[in-house]
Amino acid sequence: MIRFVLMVNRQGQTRLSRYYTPVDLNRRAALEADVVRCCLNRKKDQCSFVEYQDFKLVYRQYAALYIVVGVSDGENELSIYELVHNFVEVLDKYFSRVIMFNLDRVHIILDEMIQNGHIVETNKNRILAPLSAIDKMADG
């Protein structure tokens, strides 16, 4: 199961964070900071899994963004390391370049394609389809 999301740019500050298991407001400062520093601090020749407390992480860094997934320990590494390819892949259809203005946006696509911490649609044209009527709506 997924337990959280994050998307972190280099120097560390969290863009945004999507947590499928509660974890206490006064606790996430805490485990975000952990968790960023120990995959930023690691080699670009390390694997992109990494053991952490009761949970694993998995991350991969796109351009100036690193993309951290929180799994637990029975979750296939691998899977989650497409998913995150395909997020960005999803992420790269939609905009042209700039994302940090659209949070909203990238929200309802982790909503899409994630709920209640399970991988729920891939599909990249389903993923996008409401976001399409969305836009539909505000130009019409």
The other form holds:
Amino acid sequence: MIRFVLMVNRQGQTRLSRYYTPVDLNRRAALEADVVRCCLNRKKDQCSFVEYQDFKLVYRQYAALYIVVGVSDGENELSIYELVHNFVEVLDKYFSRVIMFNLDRVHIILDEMIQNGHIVETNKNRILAPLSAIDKMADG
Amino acid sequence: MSDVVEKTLTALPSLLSLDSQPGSAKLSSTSKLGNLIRGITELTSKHEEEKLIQRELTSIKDQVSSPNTSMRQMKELMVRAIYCEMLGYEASFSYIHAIKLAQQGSVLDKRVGYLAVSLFLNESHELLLLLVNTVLKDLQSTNLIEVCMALTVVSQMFPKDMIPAILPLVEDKLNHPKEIIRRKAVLALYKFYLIAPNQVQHIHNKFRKALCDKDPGVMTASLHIYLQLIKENSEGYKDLTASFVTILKQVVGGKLPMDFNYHSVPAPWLQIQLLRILSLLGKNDQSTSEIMYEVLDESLRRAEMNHNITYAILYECVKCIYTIQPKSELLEKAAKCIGNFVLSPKINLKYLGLKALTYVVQQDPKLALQHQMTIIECLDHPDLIIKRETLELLFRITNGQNVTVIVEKMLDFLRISKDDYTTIDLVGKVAELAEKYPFETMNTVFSLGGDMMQPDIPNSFLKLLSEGFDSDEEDRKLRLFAVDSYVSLLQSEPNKLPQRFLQVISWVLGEYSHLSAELEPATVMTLLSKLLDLKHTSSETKSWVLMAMTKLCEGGVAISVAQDIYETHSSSMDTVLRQRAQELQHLSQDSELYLMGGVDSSLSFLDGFVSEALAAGAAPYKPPHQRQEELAQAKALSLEPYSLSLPISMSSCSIADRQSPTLMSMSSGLSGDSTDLSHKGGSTTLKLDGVKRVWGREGYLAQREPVEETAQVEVPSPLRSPSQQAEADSTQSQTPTPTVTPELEQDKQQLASSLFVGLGSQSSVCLMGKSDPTPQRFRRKAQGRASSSGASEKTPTSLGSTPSPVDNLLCNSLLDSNLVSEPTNQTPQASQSLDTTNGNCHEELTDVKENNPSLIHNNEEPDKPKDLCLSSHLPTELSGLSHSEITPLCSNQSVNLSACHVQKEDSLQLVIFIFNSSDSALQQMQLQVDSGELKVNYCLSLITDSPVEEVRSHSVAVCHYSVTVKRPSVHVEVLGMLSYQLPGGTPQTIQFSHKLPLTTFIRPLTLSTEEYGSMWLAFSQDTKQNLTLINDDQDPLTTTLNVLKKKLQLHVVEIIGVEGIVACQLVQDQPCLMHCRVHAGTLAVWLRSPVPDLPDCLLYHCQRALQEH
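Next block, the form predicted together with its partner chain, ref. the form predicted on its own:
Next comes the full complex, and the chain you just saw is listed first.
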């Protein structure tokens, strides 16, 4: 099961965070900083999975952006690793132009993919369907 | 393929980049969020960030509560509030506005309202109740987008109690024509099932309908519910197995629309989900398992594409195959598949392969064998996570045979692990293994720690075993298990076991092998006797073995074994072994004596004999130290060459000593010891502190500081790095070291093992002698004995070179009348007198003059009067100075070589006398002196009567060298060769070697305390050890330091309280500093010098000087 999804830049600044298990607001910043430090310290040739406390981190780097997913021990890390890539592909598909600071839209996309720590949709068209509909309505 | 995609995606960050970039600036200039993010990105400090966010929050707060704010603006404000909360700054004022936005906004604004609610609130938040109405309204909306939003938020969070209010509406949606609505309705029901399973019990048939939905998305959503349901009760859903199999078959067969593919792989995450469900259903159920064999085989076959996601599916597939009832054909394929994983050069795959292997070896440990080499490679992998996963795998295949190696590996990892969670987890696992395989684990510790380990570990282990735990039955089992496991160890390969472990084994077998009903004492005897024949078995171990045998030598076979051993060892060079063999033989033949048991420590059975002897005029018994004193006064002859082997038996006594109070002295005695390392490894800062505090610029500071604090400075533990700490912790966890034992219990222990300490307690009497009048006799005795024997052990180990017998003999032969010894070959006296003689020898080196005549008189050729006046041949510039006694170096028919030295402030002057004892002149004489350790400067050659090249009959030539030490060693050896020719004869050579103790090169170094302090910090070579303290009644420290000062020419810089600092130098200008502290009855010394080996060598001489005292 997925515990959280983080998007952070190389400086360790959080760009997006979504928790699927309750974590106190005041503990989140410290946890994120620690998690990011864990992943940033690793070399390219090292495993993309890191043990962290009693769970595991699956991370993937896209240039200056890191996407880190916290998963519980029983999870299939490699499938999560690919899920991250799927997510990025969806973002790529949606944000066709140079963008913007669309925190809300990225969240909406993520909500279509992951709920309650489970993968609920991976079909790109279906992930984007609700958001596209909203956009259409807003435009029209 | 994936690489290509990945490459195209490197462009993504610029799209995605929430970082401020020139390109995006234009477009986002209108976005307030954009400004905020940019502002934050540019900040450098947390403090600035906080200021900025607080300002932002104030501004948001003002605007959200303004009645003029439009919903569009509200949405914008919410996104900024979300951002602030994401950075950890609470924006609780905006929660209610988020709900309002969800209520009143339209389309995107509404969606953002819902999003904000789901991000801000947790499931139990009271404000969530306010959302119920909005959700109700939206669920009934004709706008599908709004229905969709409502269902999304419901499936994320909803107040449990309000489920009935919306449940009918959600159920209705299951029949909605739009697949997305049906899908979201299923997910909402899943959420309800998670938070309130009772509420949805009645609609289980609707789940089935969803499973059979014509839309794959709806079906997929329903699998979440089924996975959950089957996890809780797999029996109830067996009938669905065929459906799941069919679905998987279709998915694998590519029946889904193309857009479900991910990198050409059909719905991979759906496949994974289905495989998980199948493995739950097929577990322990043959018939259900059979239904799925075909599709699993198909899955394995189809997943041949080389992409991460296919491996992710394969992993799940392999897990499934090993979870359900096995089918050999499938297992084979799965095993092969795992091979592809673990052998992959891609590290992520390797990781997953190890994880798969870890899983499957629980069902089939043999599988690990196939991948042995890979596993071993992975154990040394630079990436810790791979290592960690490998240990996890090893943990699963631990059994009685391999537990030792595995525990070792785990401990290794613990030493490098810095992560608390890992440490806790691994320590737990080691502890679990230790519980499962107590003896194997201890065996690991013994086998690995070997002879390097602290002697108290085996001691306390034996103690633990003999004292036992609470229950007698448990104790019996434990001991029996120990006996069994040791017997099997001895039967396999005893020659690989370390000495200490063999000693433990011997003791346990001797003590407890009777517990095993099927084990004949004779069998044990035979096993033990084999140990005696092993080449590498030390005599110390042999004596443990023999003692174990004396406990067992009963009955027919045993007697013959005992007889054999007696025959072999009765002529042993080692007196202890000889004695043990004797005892063994006697006990084995005298069954009455054997059964008698008990030890009369007062030796009352000798009373009759003693009184008879006294009556017959025998001298009354005197304790050894008294005898020694008397003998010292009586100046008796030394017979110690006969007792050279005895110090060895001493060491065996100290090991037999169960109390091991010697930790300190023992540990510092082994120079490669870990304690020493940790001292050295400790940060300099602390050492610096230690010095500074006590010897500050203002002088001594300790008056203001409590004693404990200075004591702490010396203790290395606070210095330890976390990993060392972990190491220590782990050692603690695996070696149950009994800490405090009641004194009585200890005494009982001592008595129980009286056979071991038999010899030890005898010798302790004399060693203890005068120094210890305390009432706790037994205890203190042991301590005294142990520490002194520890010291005698130390000598060879710490210096790497045994003081050669030649050295001793050399001194002995030189010694004149004031020899201190007694005519007996009893162990302790002998070893003491041995030291004493050496000591005297050294002492004489420093202040000699008055001894000289008698010394020469005692020489081998006393009838040669010329010897008497050798000293008169000293070079004139040395004649005024005191010189050492003149030592004969070598001789033949024609020449006698002797040497002496004179200590000058900056060097040592070595003088070699060449006495021509022949009747003709020596011609073409050449003397070469050489030394690896010395710098030899030929000074002068003074020959009284003739030129250098020729020495006339019965006259003396003198060669004079100035030497300084190049490289310190305990004794500096000078090698020389004299070549000469007798008239008409052939050239001849005569070789000699001469040893100069390092002490002859030591000079006092006069320093102030302050200078000492700054020098101390600058020196790198560093040694610590405990020395015997001369127990004077008033001021032991001063007395001890004075002895050192007198004997070794050290300069005592300052003594304050229990600490003193001492300085000396090795000619020329090679300083060595010594810091002494009285601690627990010993003198803890800490030496530092810039010169390698100097502290060690000096320490050796300090030890000897104090022993001799």
